[in-house]
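The chain below stands alone and is given in structure tokens; this is the form predicted alone.
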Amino acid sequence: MRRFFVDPAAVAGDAAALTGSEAHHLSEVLRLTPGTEVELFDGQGTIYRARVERLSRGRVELHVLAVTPPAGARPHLTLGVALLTGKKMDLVIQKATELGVDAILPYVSRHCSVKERNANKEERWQRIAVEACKQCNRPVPPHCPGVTDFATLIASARADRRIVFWEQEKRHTLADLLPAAAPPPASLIALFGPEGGFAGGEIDEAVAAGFTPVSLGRRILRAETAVISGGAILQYLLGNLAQG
């Protein structure tokens, strides 16, 4: 069944409407016709099964057939990701969304090749997250605010468990910090460094802010690989990849 993002304000009782790019995609790209059933998600957790009723220029009217309310609470995972070059951030946003990560916080650290905030890229990341939600049947896109800096990020981080992945860490592993026999924390934030690695002193600053350095193993991973694989492992350890 095709999925579309609907503005919560555009749903009233058993009536819903799509406008803009979503209406264009349904009517002009996919060429769906009245009577077709689709799935709508409002970005706040509610899912609607709906039937296309009327098509007009720039607008699609639908009849809501069934409503699935938001799911219950589960461990909340936030990834702090240093800005990466080229389209690597696009890939990270897409895959983190597919994995069910709750928030992605882009930031600038001292060794980042990309230093300046780009509003166009931030809007692009939001679009990528919404498109990924359609693909993976996810009702709520991850929170992805504007780019911040490393010092602000670690000072404002709020989570029951805070970790920073560091290739030079020799003591702590994820198995140590998140043992399978223990209940998972209600919230966790994990920091991933830039392509050039964390600068001298940044790990000390993170530790002082309550973060624990952790290793992903003996191999040196590409920055985007570290984020995607680390996010997947964390979701598994938190129980967020289980059925149901």
Contents of the next structure:
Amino acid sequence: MRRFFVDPAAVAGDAAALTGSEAHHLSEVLRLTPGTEVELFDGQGTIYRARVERLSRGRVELHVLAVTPPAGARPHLTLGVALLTGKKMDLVIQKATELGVDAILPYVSRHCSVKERNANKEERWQRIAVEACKQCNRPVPPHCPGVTDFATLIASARADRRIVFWEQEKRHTLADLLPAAAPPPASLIALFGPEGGFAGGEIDEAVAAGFTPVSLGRRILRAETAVISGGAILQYLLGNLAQG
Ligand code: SAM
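Next up, the form predicted in complex with S-adenosylmethionine (SAM) in place of the form predicted alone?
Following is the full complex, with the preceding chain placed first.
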């Protein structure tokens, strides 16, 4: 079934309306007609099954047939991702959204090649997250605020467990930190460095702020590979890839 993002304010009782790009996509791109059933998600966890009723210029009216309320609590995963070059952030945001990551915090660290904030990119990341939600049937997009800096991020990180992925770490692996037999933490934040890695001193600063360095094995992964594979392993260990 085709999925569309609906503004929660545009749902009233059993009536819902799509406007803007979502209405355009439904009526002009997909050319759906009255009577077609679709799924609507409101970005806050509620999913609606709805039937297209009327199409008019820039607006689609729908009749809500069924409502699925937000799912219950599960471990909350945040990824702190140092700004990457080219389209790698787009890829990372798309894949982290598909994996069900709750928040993606882009940040600038000393070895980042890209250091400046870019409002156009930040808006594009939001659109990529919404599109990925539609594709993977996820009701709530990840929280993805504007770019911050490393010092602010580690000082403000609030999570039960804090880790930093570091290719030089020799002691801790994910299996040690999140043993399968122990209940998972309610929230976890994981930091990933840029293409140039963490600068001398940044790992010490993170440790002083309560982060534990963790290895993903002896091979040095590309930054985007580390985020996507690390995110997938964490979601598995947190129990967030289970059915139901
Ligand atoms: N500049 C570093 C070098 O050449 O040694 C490599 C940095 S790596 C391309 C980018 C980021 O991916 C790192 O900062 C780290 O967060 C993560 N990463 C890559 N391989 C890793 C590994 N084996 N274990 C833990 N983290 C890894």
